[in-house]
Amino acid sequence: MSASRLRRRAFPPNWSARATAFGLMLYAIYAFGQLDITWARLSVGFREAGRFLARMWPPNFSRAELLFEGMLESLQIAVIASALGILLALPLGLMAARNLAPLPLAVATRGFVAFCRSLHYVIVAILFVKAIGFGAMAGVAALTIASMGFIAKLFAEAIEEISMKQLEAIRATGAGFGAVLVYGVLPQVASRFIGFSLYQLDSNLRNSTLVGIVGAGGIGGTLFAAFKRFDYDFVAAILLSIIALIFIAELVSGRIRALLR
């Protein structure tokens, strides 16, 4: 038998898979023509885009007290919708693991996570700005919800990995579910815990941005101010800002995730 016999035979062509990436190139094609993307148009773009980042430089840090106390309100939502969020996490995510919690629990809350993450932070924080009006306030619920979505489900699937053995072992010795979660469930999940966490505040800084442009406090709102009065060089100023502000928080936690190795 020659050897493109066998070669067919040992790696055979997955038509399936083959069809189903053809199907989606041809959807694109097709959204692209639905959709309106030209050449045109984006070559358009791309000369407005440059006079507006002519009109952005240089950045105008006149105004540091108001771009300073709009940075440290962003700052402060983040902190404390990552510190709510990560306290309500932890709880949900133990009753929302299917080999710790009975499964009417866990399919209950495995729901209710669901839930907390199916909405974006930003329609999550323009329900809150309706309810209970513009500020911090706000922001700091609609993050918080985000957050205790987002690392529940994840702290919940990494529960579901342990190994059950330890557990068994610590049960052996007649101990109590809470010497069990505190000696066999939690030395297991804690680095990937508080990986999940400063990843979700690092994401939380990001986002403190975005809910402050509807309303929800911090560093958005002047943003979307210098906006409309066309204040592109204070916008330059601001979005700078943001940049530094994420940089430095991700050298933070980079050395805190290798401090706890």
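By rigid core we mean the largest C-alpha set that fits within 1.5 Å across both forms. Residue numbers count along the first chain shown, from 1. These numbers come from a predicted model, not from an experiment. What changes on going to the form predicted in complex with the partner chain:
Positional change of Leu42 between these two forms reaches 2 Å or more at the C-alpha, relative to the superposed core.
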Given for the second form:
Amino acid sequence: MSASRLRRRAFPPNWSARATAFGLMLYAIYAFGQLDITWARLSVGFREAGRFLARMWPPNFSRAELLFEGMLESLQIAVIASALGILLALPLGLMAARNLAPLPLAVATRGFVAFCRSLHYVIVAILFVKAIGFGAMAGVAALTIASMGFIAKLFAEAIEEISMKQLEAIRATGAGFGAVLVYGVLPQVASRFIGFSLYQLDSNLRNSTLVGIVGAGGIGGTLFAAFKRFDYDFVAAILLSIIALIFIAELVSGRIRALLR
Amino acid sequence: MQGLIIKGLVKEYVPGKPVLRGINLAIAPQGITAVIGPSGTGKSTLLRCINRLVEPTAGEILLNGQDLVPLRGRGLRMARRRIGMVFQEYNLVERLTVMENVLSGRLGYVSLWQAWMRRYPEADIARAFSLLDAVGLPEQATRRADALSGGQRQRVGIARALMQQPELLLADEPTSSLDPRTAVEIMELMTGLSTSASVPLVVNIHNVDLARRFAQRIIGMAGGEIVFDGPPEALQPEHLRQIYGGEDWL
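Show the form predicted in complex with the partner chain, please, the one above being the form predicted alone.
Up next: the whole complex, starting with the chain shown before.
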């Protein structure tokens, strides 16, 4: 009786999960010991941080024209790169979806998409600066490739999650491949596609402020120069502008999302 | 050679393990045929082989004289648009409106551009409205399919299938997801509309009583073969034993 009770336990212990959790805990304790955090280091660090922050205040907006031009260029890089990336990602996402594309095509496309994502966009930006020279064009190219890789993967996964029953019914009417896409696939994925695209635009607004540091256009170059000249009050002005831009983008994309629901 | 003629139809999902073991069947160009049998005996596979949602392994399927099995590409699409299908779980495109779902029955006829821009011929739209009236959803054209109840969705499914002006109507367990009363209403609607359009209807159904009540011919399947073929009056308990096995449930 008791033996059969034991065999029928509803939630048998998962020993491998327990062992993994225990191992992770040990490692966390060991790693924390390696960090060498001392009160002396902390107090010096906080003092330096305080002095740095004090020199940032008040933010200096006197070079408004330079600031505005940089921000506008960053915005342009973000919008163009997002648009191009999304446009290129649409066919790639379809080709990478294993439930619609033939397997060899899906595998090859997935490989290409993974290749696009494998390098960080700043590294890609450096390559493009070397290849096509300083300026916004290099930033657009780098962020387009990064967006394409990222969005194509998300598109493919969204397509793989659709209900094949709805597709089957459209196929059964004698619809061609294009009509199956427009009636069977698109309605099921459209709102998610738009969500991903907004998210990518949001990321690109941030990313486009960074590519300037390697010479690929936008406010990043101005920011980097201000840092190097210790113009911390101008740095503060730039950072506040970037934060304001991101907040505005957040509000706008939130509105669009709400409209789609 | 009118109607549907199936000769030696075999389907193996896994080689050597046939689900359909040589089905021979002739369906007249009108009338209601019910296919009964236990789950997993190949009823759905049989129906899906006819409109080629499932690829037959061997055999011939002749619809009004044309063999559907060798068809590819455009030829296959032309054949599919002549065959309407109603599904167990309705299979409506949830995020499209009722009207769009009904009009999707015309996708085999209109161009991609027309379909995308929703520029269907006036006659199609008029027909869609009259079908919505016929299935009892006159005011629902602009609602989204996912806002409808199960019975309403199946009514849209029937309208979509009839929108194709099919030469054959297939229904795969059309009432299995519905409550008993709605199931009867859906069967009444579907049999009534297919009879008045003189389209032959082949319906897979679990409910033997519904099969008896609505069909003029009953086909019993077991183990991938036809074990009974006759009018509802001829269906005796011994046949049901043969189809479903056992007898305690009778």
